[in-house]
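The chain below stands alone and is given as structure tokens, in the form predicted on its own.
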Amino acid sequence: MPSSAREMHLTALRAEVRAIESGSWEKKGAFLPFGVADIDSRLKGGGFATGALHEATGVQARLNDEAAACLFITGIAARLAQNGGTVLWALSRRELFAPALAQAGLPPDRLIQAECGRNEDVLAVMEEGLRHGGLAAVVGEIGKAGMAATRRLQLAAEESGVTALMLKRWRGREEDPLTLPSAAVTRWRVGCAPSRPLPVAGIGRACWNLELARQRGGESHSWIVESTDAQGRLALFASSADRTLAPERRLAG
């Protein structure tokens, strides 16, 4: 290849990479507000970017934190499907509890479960579902996913306009699922917090420590929120203080 042609080819490739990194999801301007002013005001675009890849995990390798992260993802998927859409959920372990998902706003008639044996299969099903383009959202439960895999999902979500939600599972107590770099637009950690006190004996609405660990083009932040209701919506805990994350907790990936 002549040097001039090679330079033109390299210039075109660099332009393509810059276009990918800039994020066409942002140019399209499609966002789903949480409906909580303090959260939406912290998110670039004023809400949860649709037609993009997002990740969530439990704060620690504990069953209750992983359940909270799962319900956080469920609430978002439920709101994306609230007008009758269908959610594809790819998983490697048969452990979804349908009544809990329904209580978070995602009933069984709006859910398709795809049981996969390996991480690679989950990623393949997610990409195929995103490229189909007829779904409200695609959810995938996975242990690890590299930059190349998440970039493919991000591009597929951008092209179809379908939102990709990745629930990253802990596979070891010392391996934070968000350690590896990712092309996801936002990355979240969810952990259980003491429930809201009731005026009578009993257990109040569950509460979470919700941490926006990373967002493309924006700052990290954290809140204490009340967990998803039957419509998949969160509520800010009344006594939650404005707490910007310390720099050492922010992720570069």
The other form holds:
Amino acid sequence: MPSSAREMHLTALRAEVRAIESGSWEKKGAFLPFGVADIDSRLKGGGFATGALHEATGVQARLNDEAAACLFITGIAARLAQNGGTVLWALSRRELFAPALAQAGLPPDRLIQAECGRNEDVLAVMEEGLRHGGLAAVVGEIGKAGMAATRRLQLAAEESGVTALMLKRWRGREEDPLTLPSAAVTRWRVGCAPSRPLPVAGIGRACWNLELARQRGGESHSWIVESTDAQGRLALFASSADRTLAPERRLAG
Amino acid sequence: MQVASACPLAQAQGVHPGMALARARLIADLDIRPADPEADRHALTRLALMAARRWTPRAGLSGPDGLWLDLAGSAHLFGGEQAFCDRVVRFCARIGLTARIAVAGTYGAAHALARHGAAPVILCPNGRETERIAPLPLDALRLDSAMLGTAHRFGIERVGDLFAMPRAPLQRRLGRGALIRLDQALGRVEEPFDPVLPEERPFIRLNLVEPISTPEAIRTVIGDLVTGLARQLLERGCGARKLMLTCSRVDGEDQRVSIALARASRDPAHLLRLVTMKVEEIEPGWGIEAMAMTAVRIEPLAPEAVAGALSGTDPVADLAVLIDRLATRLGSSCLSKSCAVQSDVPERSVRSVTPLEEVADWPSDWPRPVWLLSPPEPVDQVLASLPDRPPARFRWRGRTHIITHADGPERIYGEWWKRPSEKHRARDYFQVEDKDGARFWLFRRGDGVDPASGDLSWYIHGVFG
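To test you: the structure above is the form predicted on its own. What is the structure of the form predicted together with the partner chain?
Everything in the complex follows now, all chains and molecules, and the chain you saw is the first one.
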């Protein structure tokens, strides 16, 4: 029938367009799962796409939220560098405290820091690092990056298969860094959330509001998670984990 | 244990080389360092090489404490012997050495006058060596201790005493060596010496037919220079650690650009890329008529097996290549790794090292903030009870934070073994979380009991993620 032939033709064309739209990172199919089923199931491909550009920023222009975003990126970089790779970190200001990164799973011998004065230097260093191809991940702290610049980085990451992580910093109190268009595959907002009280005096594992603000070819979502552990892994916030497990527990009890 | 050598101040107190160390300690309060003849010799060889490059082509070591410089035909380049000696003395003073120089027609006479003459700089006119060395003590002649002992028994004290003596009995009593030394000092016997040979640095120069000024032309010439230099490096089995490109302009001015490499390399493509990154720094002016490239620092570089299917290893891109590129773009001081320092004081626990160095990790599992504020910022309106309770509230940068959870204190003492002023100091660190979940690293100066340990003021030292 002509209509079904036309339908098949259109379906094939749609699939082709989708493949072109989503770029080559999807075809390579390299993903780093978070190891948290609830997050992985929401991500296209079942994990964090490697060989692509990702962005993270703080929920607000608060130092703590930006520190949380920094730690979120550190955790991913640490897991990418787990098998002996090296991470290049392009800094725009000197406040990164390496002992804290070591506690998030990124030991100092796997981290090379490049101090860059200007945004252009950060972009150039990131691109150079991506094109080199021998690194586990490239991280850049940046205030502002336009569509063209991020597109270049995304292409460089696709070509070499090295993951690019961009820590976007708030420049003013009002200007959300994620409002600018960007070629990043996923864009995240991280913010501090109150942690669960311990039964004794003290302080437990920190908690974050993790928001997947945008992902290419997928839905956005948000979670409350527990911050990175010594291997750079996240965990779902215990109370929401309790909620999903609650029926089973009730049965057992 | 003996004193090998002593500075003029110590010698004025009565310390002299050869003295027992225990006795020297009794005389004065001394700064004693172990003698390292090997390092001395190494430093002297470096000085000789420098002399051979800059002052005279023939320079060599003279014993453990001196240099021979053959001035024949080169002193006039520096404005005569006196001017040359002044220059050498000034140079040595700049690098922290006291120089004594004698210029004479024979090595023996120069050796004797430099070590035993009265003035620091002695110029001995040609043919007058005999009268100049006559009043010197006999050990100026480079005799061994047995010969000196015999001579002392005969009452021979001065070099001049030997001149009058008949040669045959002298040879029988002191040995033939003594006569040879005497004849060498007087110029009757030739004396060879072993000059050091400075290694030529790999160097290539291209003179251009016409002056060039466009970046494209400069890049082409740089390509030719790098190819030639890489061939030279390959022949010598070396790699370059530092390259210098010199562009001679038509107005007689030289433009210099240098690049440094994290690891020795002779890969033309890599070197070319690094040098061309610096092309913008060259100002061609009216045009460049000659370009030269020198490998200023080289290191031995053996051939390496190419990784791949044949050798069975995975090809891994060399990190040094990337570091060189970034260092050329940003400056080598901007690339670093962090290394642990054995210090509990947070701001002193990190030091930057070069990217290819091995580094140590931090041993402590105490929580550390992602961002450390330097210097720590004071916080006010702190509500905390003494001696060791965490704060319940504080105000920082115009915002009041109500604390819901806290952990601490982690007490960090001042490093009294390094800094006497920190003898009684202590800081109590607390990790606190406010009701929004933001975490801070606060500390109080002082342990809350002893007023000498601090003034109980509160600071914020870092921000957790």
